[in-house]
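Quick heads-up: it's one chain on its own, the form predicted alone, in structure tokens.
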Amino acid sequence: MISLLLIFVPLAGAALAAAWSDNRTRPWFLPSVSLVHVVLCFRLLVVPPEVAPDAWLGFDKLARAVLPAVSLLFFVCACYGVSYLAVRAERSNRVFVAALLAVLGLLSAGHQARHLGLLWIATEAVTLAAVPLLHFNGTPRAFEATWKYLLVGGTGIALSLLGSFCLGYASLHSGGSGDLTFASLMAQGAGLSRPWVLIAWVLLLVGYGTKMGLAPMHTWKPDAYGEAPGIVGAILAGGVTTVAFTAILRVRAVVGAAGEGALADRTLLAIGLFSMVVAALFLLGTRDFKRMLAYSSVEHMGILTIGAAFGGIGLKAALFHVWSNSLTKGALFMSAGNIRRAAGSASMDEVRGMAMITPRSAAIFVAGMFAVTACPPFGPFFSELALVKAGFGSGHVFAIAMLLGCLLFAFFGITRVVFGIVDGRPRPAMRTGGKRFVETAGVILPPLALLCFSLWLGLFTPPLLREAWEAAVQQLHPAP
């Protein structure tokens, strides 16, 4: 019953939000419904509950091991975001409120769908309620980022789809019933027709790994991430793309029960590389801060990616970097939003100084730097390491040697463009509206809440969430 209650107090809100009259007020029904899905959330990881092995909706292992990362991060979002709203009081909050606890709802439903047509429908509306988000700025360019990102994201949507058609037909060809539960679909195993698991593989793999934002079907993020607000790029990052992240995981683990779990992995491992060569190229040759974030989300959804492919070790590593990532992005995203409207640009050409206009959030943007280039002490250092170490341990030296390559590169384009911004003396033009921007508590201690997690990540990584993302290894990995 709890487990429902993530799905619809999130929507119940979003309703409510929608309803309600006051444009000043109504931003706080986004802390509040979010802190109730946060609490419930948790209470759920410490007391997991249990889902019946056909049950098309459960907080089961893997939605313990990721669910509570995305909640942890939609609450302090939430927070910042009565700050931001009360920043943009000339704009009606009404479908923005309403959109963004929608996705919250949507989100909880898709990684809790232990079905694979509920959890297309669940991540397909994810990818609709987030439209009205992006164009909030209702710039010329936002609006171009959103058909970009409706037209790019309908192409996985249509793939998706005819995958899970073929996964289902992939059952009735070989006898069994067409349940369409993943457990159903493990159960039968080896009986699935292999040549209809290996296209649904393709076909579902191309599909939500556009919804990661995996190279080359990554070309929406540059656009969405870099015209959005910050408080949507960071829920983007951190949230839309964990649930097709899951769904990927869900699905190869049908197909290692099938039978087909190297080639899998294989692919994975080929994709994942090449998302992070190409999100390396871009990062070397950007002049976009908030674009520098869209590629290295693409980074890092290709090493959330080489780690599933790794094995059991390699998939507790990513599902570690999905907790590390997921906050040292949010931490750094709203430090971009705070940066990109006290300069009113988000371009090196036109921006720097920025120590010495907003020096707080300019010191978390820095700081938030070194926190996903895995530097230590900070969570994606530790998470990354573990990757490493199972790349070795699985004998993928090759593979690691491409990693830490890219990984070097990305550094460098990352420190340019975070450098270029931060340092020099500011440029007389850089107003908004002529209007200085206030760093004030509520744009503040978000990101640096954000920022703190992810350095108590990888010092203090609690036993709960270790044991958590080993029990959801078994689940997707099981002993033979």
The other form holds:
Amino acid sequence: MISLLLIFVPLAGAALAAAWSDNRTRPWFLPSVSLVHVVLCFRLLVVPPEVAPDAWLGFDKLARAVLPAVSLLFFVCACYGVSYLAVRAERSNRVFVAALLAVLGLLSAGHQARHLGLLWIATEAVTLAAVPLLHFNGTPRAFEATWKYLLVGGTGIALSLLGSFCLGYASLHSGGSGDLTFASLMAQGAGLSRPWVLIAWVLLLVGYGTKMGLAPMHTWKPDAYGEAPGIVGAILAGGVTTVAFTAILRVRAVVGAAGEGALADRTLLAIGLFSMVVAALFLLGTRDFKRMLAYSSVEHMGILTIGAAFGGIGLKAALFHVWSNSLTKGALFMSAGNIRRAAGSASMDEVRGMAMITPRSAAIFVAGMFAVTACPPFGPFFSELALVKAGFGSGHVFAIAMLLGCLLFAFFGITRVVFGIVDGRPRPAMRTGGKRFVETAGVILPPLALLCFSLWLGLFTPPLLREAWEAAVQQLHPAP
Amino acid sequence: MNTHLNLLIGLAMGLNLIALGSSRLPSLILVVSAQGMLLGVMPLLLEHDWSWMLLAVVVATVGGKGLVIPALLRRAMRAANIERELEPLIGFVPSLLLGAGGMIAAVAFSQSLPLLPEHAGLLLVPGAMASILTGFILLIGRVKAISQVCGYLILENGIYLFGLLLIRSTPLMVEAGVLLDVTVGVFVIGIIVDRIQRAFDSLDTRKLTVLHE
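Next block: the form predicted together with the partner chain, after the form predicted alone:
Every chain and every other molecule in the complex is listed next, the one we just looked at coming first.
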């Protein structure tokens, strides 16, 4: 019951926000609705509900392992959103607030979807609900980014629909009753028609991989993250990609039950490593710090995929990484948003000396950079360490070597951009233009909070979370 | 029954070729609309007992794919006041050859896929593959935003054709949800097309080149 509230409370909030007439008070819907969401979500984390095996929607073990991270990220972003929208008071935020809340409700639906068709509907709906968020700035560049997002994302999501139909046909072909819940597909297991399962796996991996931003289907990502407001980037990178990752995990479990798990893991490993290589190369070349965050997101999606390819222990590390990456990325996106606002540009050709103009945001940005490049003692260090151990444990020495190499190059690329904009003397043009950006508590505390969560996650990983990740692994890799 | 259905699918495949060969935007939109209507009535031939839910999905598909979406596209086209001639990146003759070759390959390839006996004599799978390929050629080979949307719609039509294989087993509610999403999607695309037109004063996607590495 509570699990349905996670979907309907934000959707009702979205409807109310759309009907609310006052532009100044409307942003408060964001923190109030997401506070309810985060409380409900953590209650379910502590007291997991019973989920009927044939339920279409339910707060099952996989949802329990990742949805609270998304909820927490969203809540902090929502708090930031109030101060952000106060700065942007000249624009109507009706569509923005409503769409953002709708994204939260649909993300909850996507994470809890235990039915192949329902999962697709929720993911597609998230894609569409995010569109007004991307072009909030209303610039030609924002529309260009939105168009690419729609076209690439739409094609990807269309392929995942085709993949869903193929998986459905695999079940039908072997005498299935047409029940497309993941539980019943897994129960059919080896009975599923092999050729159709393989076709479905390829299409679903490409489709949901596009949504996740795995290379080479990542092309929409730098444009969208570069042009969207900071909180939208944080929610896309921490929430929307997570729902696509859980979709891939659910499908991978079905493919594993059908007896093609080894092949699925090989493809996951290959696409994950390729994403890391592409991301590392682009990180070495990019000159825009918001696009840099997008490539960093591609890199971390690669890490997640590689973790999922390493079997049970790797998957547990990947679920840990979902948490640490989402929270750390959130801090980076928000502080980058502050710097972008104060500097009026996102290119390192025009921005420098931000440590003098926005000292607090710059400090968070630098700390977040160390966190995201897996420096101890932040969360990503420990999750990636667990992942590397899992890789050695399962004998993937070459893959681990490649992963570490890519991490090193990504570190070079990211530090180059970050110190390029933080260090030095500010350009004279930057100091005189327009009204000054004030670092209020409303725009500093949220990213700082996320950074603290990331630190806490690394140093004191709660046993409750470890148990939740363990349970999710049990659901996806049932012991034979 | 099967021959009637195959006739309709054959017609839809023919429309793919017309779409690849049409040099003017209004005729491309007309082709997409006709294909959408053809696809919309197919469930009536596949199912023997017509429930109200099935009829509702049929009406919604014919209305959505055949009337509402094309009307939106025509409106966007008029509002944008763009030239009606399509400038292809992949010429019309090469597109047609690719489309025809793809259609033959689709028929040949689908022979090797394991199908249930009741689907073996149907053109659904090759029809779906040919439409998906046509959609991709249009997406890649045309520069106007609206013609890319038409390509996307033909791609969706192909997936819809494939989905008809599952019509007896999946609940129609899922189909209804899918249809709703597609319609809303095109609606959103329509709005963005309108904004691109205002921001760039053109719908030529070749002008969308500011963002790159």
